[in-house]
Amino acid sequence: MNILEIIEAKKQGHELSDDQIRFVVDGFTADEFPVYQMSAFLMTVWFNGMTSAETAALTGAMLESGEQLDTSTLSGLSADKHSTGGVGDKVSLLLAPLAAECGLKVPMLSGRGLGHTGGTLDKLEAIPGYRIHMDNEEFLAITEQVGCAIVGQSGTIAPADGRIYALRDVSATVDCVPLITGSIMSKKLAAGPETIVIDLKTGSGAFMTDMDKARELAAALVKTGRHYGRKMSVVFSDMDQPLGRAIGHANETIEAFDALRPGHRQTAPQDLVILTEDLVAEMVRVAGVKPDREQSLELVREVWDSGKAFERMMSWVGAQGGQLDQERPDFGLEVAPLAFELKAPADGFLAKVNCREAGLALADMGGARRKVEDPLDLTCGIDWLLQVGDSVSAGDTVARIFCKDVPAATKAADRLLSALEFSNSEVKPHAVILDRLE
């Protein structure tokens, strides 16, 4: 086979054989080809697409490209979540104890965040002593053991997706299905759970700014997965405005672990608790673990309410090193002194968030990156404290900026100012989950 070949006859708009993905992604992988060629084949599938059969050869040789883990292992149903990416998204660190104590083994693989979304392994550096790299040995064993584990990628998981990735990224190719797809696909079937909940996130927040966008994956998402034998379903959430209060690493994680104390359901902000809990529901759900939503949701809120996640949560951080101080409201983590409050302009209704600005806020305060080599201030934070549809009159603090440096909490005070509307009118709240594809 030739690299050239493939490239004109993908560019014609034929469909290629799985034996010549293989050859593209093997070859590129193993620097048999040049960058630019392979620039040129990721920008013909930008622009051609991929049938359902190519999307699931690609996301096969990526896949194979690394070495997978082996949850048959494990005593339980094996479960995972996926989020595509948000502005306070902090669920994984509520729903990996929830699914736990639901009966489900829960082997996360998870990321770190770039530009204006957060990263699950970002959050989990917050607190002391926490490892988020270990063998694969000791992932499976705390799994087993405790329910629950979270570590970072090792480069050894689907290492044609981070070459791959990296090309996307400067050959203006990331919004493209069938390499989203693949993307995604091939690190969740890495780790090798039976169940794979894709949180997809639509709005000014996520990736997929478009609904109709966001269901052409859905759907990509699922067909590839059922084809390598997982069972598969995606819930659509909001992310037109940020989720939950607080935005940033070390706040994002308290107001996560806090909400899983007993009777802080009720408590916690109500757009987290309501998609965490319909998240882990499915999982419960799609695992066969119950029959329908109905009895899956009221065991997570059961495990919930009842304190018992918050002891799997416990359980799970320390095993993996973490120190955390229950008896505390901050659970012994560091957050930045309060240098700002972000004052309301003028009575009326918040009608409208620019979402990734909120994100971008942070980064101007050092708690996100710009580019992937970059040091984050995991102790900065933003408390976001009103959601679209609310009332607000001159003078109401709408946001508390964390922050050690105050030029760069104000730079980040006129970014939110910017990114919020108001209208003298009511407005309807967001709906937190939007849709469903099972």
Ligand code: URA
Contents of the next structure:
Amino acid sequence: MNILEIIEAKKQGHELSDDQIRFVVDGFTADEFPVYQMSAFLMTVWFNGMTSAETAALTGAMLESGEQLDTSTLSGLSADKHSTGGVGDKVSLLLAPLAAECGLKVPMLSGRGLGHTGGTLDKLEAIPGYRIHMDNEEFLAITEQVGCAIVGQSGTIAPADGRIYALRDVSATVDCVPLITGSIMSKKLAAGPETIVIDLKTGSGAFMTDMDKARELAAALVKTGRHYGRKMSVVFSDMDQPLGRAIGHANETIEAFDALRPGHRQTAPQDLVILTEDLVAEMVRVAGVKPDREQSLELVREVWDSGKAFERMMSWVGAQGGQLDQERPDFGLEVAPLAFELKAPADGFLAKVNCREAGLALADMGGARRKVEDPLDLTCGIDWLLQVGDSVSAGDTVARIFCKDVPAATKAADRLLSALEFSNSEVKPHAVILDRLE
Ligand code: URA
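Next up, the form predicted together with this ligand in place of the form predicted alone?
Up next: the whole complex, starting with the chain shown before.
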């Protein structure tokens, strides 16, 4: 077998065999052929796509390039959720303890944020003492004891993805369904859960801005997951505006944990509540804890309202060394002081948000990374007070910006303002859940 023949075959539109795909992935990971040949291979895939069998083989080769967790030792049904990422997406912080309280085992491997999207791992680092790195044995022991654990994905999980993703980033081959599928599923399968629910976000703050492309990706993810024996389900959700009110690490963590307090399901930002309870209910239903969506949702609401999920969250964070002061509204997390209040420029209705720009406003203050190695300020953030369809009067506060550096906050405010479009006539609010694929 040789790499040139494989590139040529793919260029001519032929279906590659499992062995040929494995040869490419293993060879590139082991530096057996140069980067320019891998770039050419990726571009032929971008143009000619991959069949389901090829996508499954690509996923398998990337999965087997690294370590895989053995979740068979866990005593219950295991389930996980993957979000394709967005602005203000703190769902995992509520979902893991809720799902654990519903009887599932939730071993979550999480990543960092890049560009306008935030990562769960960065949010967890805002908690004093929280350990994001531990060996697999301890990770699984906490998952077994507490029901959930969230740690950083180490370099030993799907290392081929790390190398291939870096090359895709600089060869215009990121936006390619089979390559995205291999990348996401190799990492998710490595964590070993039996059930995987995907939160596939679409809109201006999402990775997939277009619903047709999102559907194509969803179908490929489900097919690949099922090929590897997983139970799969996809929820399509709106990312045309930030999720919840908080954007930024410490303040998103506070918003998520506060929403879990008993009685707060009714008062927390409803877009966050609706999406979280839906995704947890989907995990519960698909894993087989409850037979249908209604009973699953009922169970989720019961453990949320009783305060049991809140207690479970405290146990999980404590088990990973995190120190939370539950008596304080901010749980003892450090948040930067208020630096700037953004005012509505005129009367009207919020018609549109360029959600990506809202995420980049956080980067202006050092709260998001433009490059992987950028340091992060976990204390700065934005309180986002408006949702599409809300009416405002000129001078109303539409966002509060928290930052130690006032000039940086002012720059972020300018960006935020240019991200908003107002209308004189009424605007329909956005639905949170757009569709499903089961
Ligand atoms: N997220 C991933 O992990 N990989 C991709 O290719 C795209 C989004």
